[in-house]
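Shown next as C-alpha cells: one chain only, the form predicted on its own.
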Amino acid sequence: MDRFMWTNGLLEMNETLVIQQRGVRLYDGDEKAKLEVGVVLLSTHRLLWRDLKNHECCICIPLSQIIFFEEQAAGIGKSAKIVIHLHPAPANKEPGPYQNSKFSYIKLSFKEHGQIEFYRRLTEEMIQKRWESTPASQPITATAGLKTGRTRAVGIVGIERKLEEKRKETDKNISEAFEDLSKLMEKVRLSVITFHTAAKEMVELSRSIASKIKDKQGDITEDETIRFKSYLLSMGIANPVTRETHGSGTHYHMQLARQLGDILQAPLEERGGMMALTEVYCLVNRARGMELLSPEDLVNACKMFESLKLPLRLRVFDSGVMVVQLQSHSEEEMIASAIDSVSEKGSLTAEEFGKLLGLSVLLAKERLLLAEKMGHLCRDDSVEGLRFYPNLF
C-alpha cells in the first residue's frame, strides 16, 4: 500500500478510462486496508481507487509499478480477488495513505463481482503498455479549457456526468418507444372494431340473401337454396343462434341444439357417424364466425339432442371422453369393424387403427377399448405403447 499516492481523480492528458467497478475493497498484502469499500478505476496509465462516500479520498498507482498479477478464487464467505505484485516504491514518490508497508503486493477484493472483466482489461493494458507510447501530462482544468475556447469534462466528475447524460438519453428513448407502442395499440383496437363491424354487415347480408333465395320460386330449387347455405356455412357466414336473438337459459340451448343438429349431420356422416366433442367445438365455432360459442353452452345444447328427438346424441365413454354421434350409428358395427381390422393385421395400436379408418387417435382408441370391454380383443401394454390383439380365449 505504500506505493499508492494521493490524487485529485482527474484524468491526465492522453490518459483514457478503460473500466471501472464498484464495491471493491483494498488489501495491504493479506490485511484489510484502513479504507472503506469504494470504486476501482483502470486507465491506460494508472490504477485508481476512490471512496464511495468521500470523493476527495482518491489514490492511484502507475501501471508501470506492476510486476505481475493473478486471480484468487472466491471461497465460502470470501469474495474473489485480484492479487497485484508491485515494484518497490521509488525514492521520490509523492505522499499517500501509507508511508511504509511490509508487503510487496496488494489485493483488490470484488464485493459486487465484475472481477473477470476487470482482470481481462488489466491484462490487455499490461500487454499493450500504452503509457509508454503516449506519456501523460498534467490534468486539464476547467480554466485552461475556457482559455482555449472550449470546456472539456475530465476526471471522475466528467465520467459521472457522461453516465448521467447517457442514462437520460436511454430514458428518453424508452419513453418514445412506449409512446409508439401506445399508438400501435390504438391502431390495432380501431382495426378490430372495423373488422367486427364489417363481419356484422356480412352476417346481415347473408341473412338477407338467404331469405330472398328461400322466398323466390321457379328458377331456384330447394336443393340450390340448401347448397347456397352450405357455401355460406363453409365460409363462416351463417345465422348463428345467440343469446341476443334467443335469450338465455333452456330456450337458448334448445334452439342451439336444433341448429347443431342441422350443421353436424353431414360432417358426422362423412366421419363414420362419430366426432369427438373437441372436434365439434372447433367445427361449430369456425362456422359461427364472430359469434363464438362457449364450451359450456355446447355441452348443454348437446345434452338436449335426445329430448328434442334429433338424429344426434351425446355419448360419454368410460374414460370420460365425450363424443357426438348419429342415432343411427350402430355400436355393433363399430365393434365388428375394430375386430375385423385387428384380425386382418394381427395387431394394431390406436394410431395404426386411426390411420386405417381415417379417425382421430382418440376415437380409434375408444373403439378398440370398447371391443376389448366386450371381450373380443385383448391388450399388450408395454414400453412400446398399447397394442391390441384378437382375443383367442
The other form holds:
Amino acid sequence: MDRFMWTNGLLEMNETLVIQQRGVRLYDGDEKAKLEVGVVLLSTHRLLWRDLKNHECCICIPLSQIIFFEEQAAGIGKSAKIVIHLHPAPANKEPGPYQNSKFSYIKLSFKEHGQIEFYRRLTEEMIQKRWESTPASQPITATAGLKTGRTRAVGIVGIERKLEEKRKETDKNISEAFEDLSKLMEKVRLSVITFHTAAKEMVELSRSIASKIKDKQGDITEDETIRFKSYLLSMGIANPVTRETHGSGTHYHMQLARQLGDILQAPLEERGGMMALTEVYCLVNRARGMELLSPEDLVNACKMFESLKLPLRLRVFDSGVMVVQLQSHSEEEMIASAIDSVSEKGSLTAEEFGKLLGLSVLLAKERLLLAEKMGHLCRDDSVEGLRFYPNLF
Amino acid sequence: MSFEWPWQYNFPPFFTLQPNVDTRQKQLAAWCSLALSYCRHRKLYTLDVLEAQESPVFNNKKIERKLSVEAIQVVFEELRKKGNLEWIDKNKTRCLIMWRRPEEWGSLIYQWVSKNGMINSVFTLYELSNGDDTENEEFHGLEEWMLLRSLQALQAEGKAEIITLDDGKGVKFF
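Mind pulling up the form predicted together with its partner chain next to the form predicted on its own we just looked at?
The complete assembly is shown below, putting the previous chain first.
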C-alpha cells in the first residue's frame, strides 16, 4: 500500500480512461486497507482508486510499477480479488496514505463483481504498455530511481551491503520469473479465446449442416432433424453474459437482454412467435450450462427489450402469465388463427387447441381467452371442462 | 301446438354465462325472449327459481346442459329491469312473470271493449277473464291479479274505473 500516492483524480493530457468498476475495496497485502469501498479506475497510465463519497480521497499508482498480477477466485462470503505485485516505491515518491508497508502487493476486492472484465482490460494495458509510447504530459514518477554504482565498503557494513545486493538480485530474478509467468498466462488466455471462437464456428457449421439436411429431406425424418437441431441449439452460448463479466445493475441486464435477443430469435420463430417465460428460462439456462441465470435477472432483462429496441417483447396476460413474443407477432393474426381453428372444429378446449398448434396448454388458453375478450369466441363451462365455440350470439 | 325452440337452445355456450360483456348482453336478450315466449306458450304466471331450473327451458336434456341458479337469477333480474317480472319474496326465489306488461294487457282489453261497442258498460272481472264472450281473446283465462293490474293501468290512463260490487270487483270502461 505504500506505493500509492495522492492524486487529484484528473487524467493527464495523453491519458485515457479504460474501465471503471464500483464497489472495490483495497487490501494492503492480506489486511484490509483503512479505506472504505470505492471506485477503481484503470487508465492507460495509472491505476486509480477513489472513495465513493469523498471524491477528494483519490490515490493512484503508475502501471509501470506493476510486476505481475493474478486472479483470486471468490469463495463463500468472500469476493473475487485481483492480487497485484508491485515494485518497491521509488525514493522520490510523492506522499500517499501509507508511509510504509510490510507487503509488496495489494489486492482489489470486487464486492459488486466485474473482476473478469477488469482483469481482461488490465492484461491488455499491461501488454500494450501505452504509457511508454505516449508519456503523459506531466511525467509520472519513474521507477528508475535505484541507486547505481558500487560503493566500496569493508567490515560489517560491507557484509551487510553485500547481503543487501544479493537480496536485490534475488528480488529481480523473482520479478523476471513472474514476468515470464505472466507471458505464459497470456498465451494460455489467448488459446482459450481461440477455443471459444472455434466452438462458435462449430455451432454455426453444425447449424448449416442441419439446414442442409432439412432441405434435402433425404431419408432423415422431420422428427430426427428436429432432434438433431435441438441438440445443437442446446450446445450452448459461447460466452454468456454474467455478473462477473459485466458487474451488477442495469448494464448487466442490458447486455443480458441483447444476448437473449440473439439466442431466442430462432426458437421463437419455430414456436409460432411466442414462448412462456418459464420455457424461455429453461431454454436459456440449458444453453448457458454452468452460468445459470436467476428468474429475477431473466425478467429484468426481458423488461429491457422495449427500451433497447430489440425485436422481442415481454408480455403479461390478464391472468398474470408472462410470455416472450416476437414484436412482429401480431395479436390480430393470433386471434384470427384461434377463430379459424375453432370454427373448423366446431368447438375446442385449450388442450385440443394446444395440440393442434403445438403450443403449451397455458398459451393456447391465453389465445382463446384473448379471442373471447375480443368477442369472437364464447365459452361452454360444463362438467366436461371449458370449451370454446365461435360466437354465434 | 308444440313450442318452437330457438337455435340457441341447442348451442352449449348458451348455458354458460358469458364473461364478455357484449356477448353476455346478446345472450341475456336471447334468454329473456326464450323465457317469456315459453311462459306465454305454457300460460305460466308465477315461477319458482329452483323449479324453473328443472323445467325444459333452463334444462336441455338433449345436450346435457342446464343453466345454473345464479345465471337464472341474472336472467330474471334482467327481465325485472325490463318490467316483465316481479319478485314475490325478498330472497328472490319466487316471482311473477308478465310476458305482457299490464299496460299491454290493458290496451288489448280496451281494444276488445271498444270494438264490441261496450264502452260505458260494467263488467265483473270474472266475466272478462272467463266469460263466453272473451273465449277467443288472448286475455281469456288471465289470472285475476294480472287482470286487476291491467285494469289499474287503464284506470291510470282514465279509460276505466274499478268498482266494488257485492260479490267481488267490477270495471266500467270510458
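Residue numbers count along the first chain shown, from 1. These numbers come from a predicted model, not from an experiment.
Each of Ser319, Pro90, Ser79, Asn173 but one sits over 12 positions from any hinge; the one at the hinge between the rigid parts between these two forms is Asn173.
Of the two rigid parts, the smaller turns 113 degrees against the larger between these two forms, judged by C-alpha superposition.
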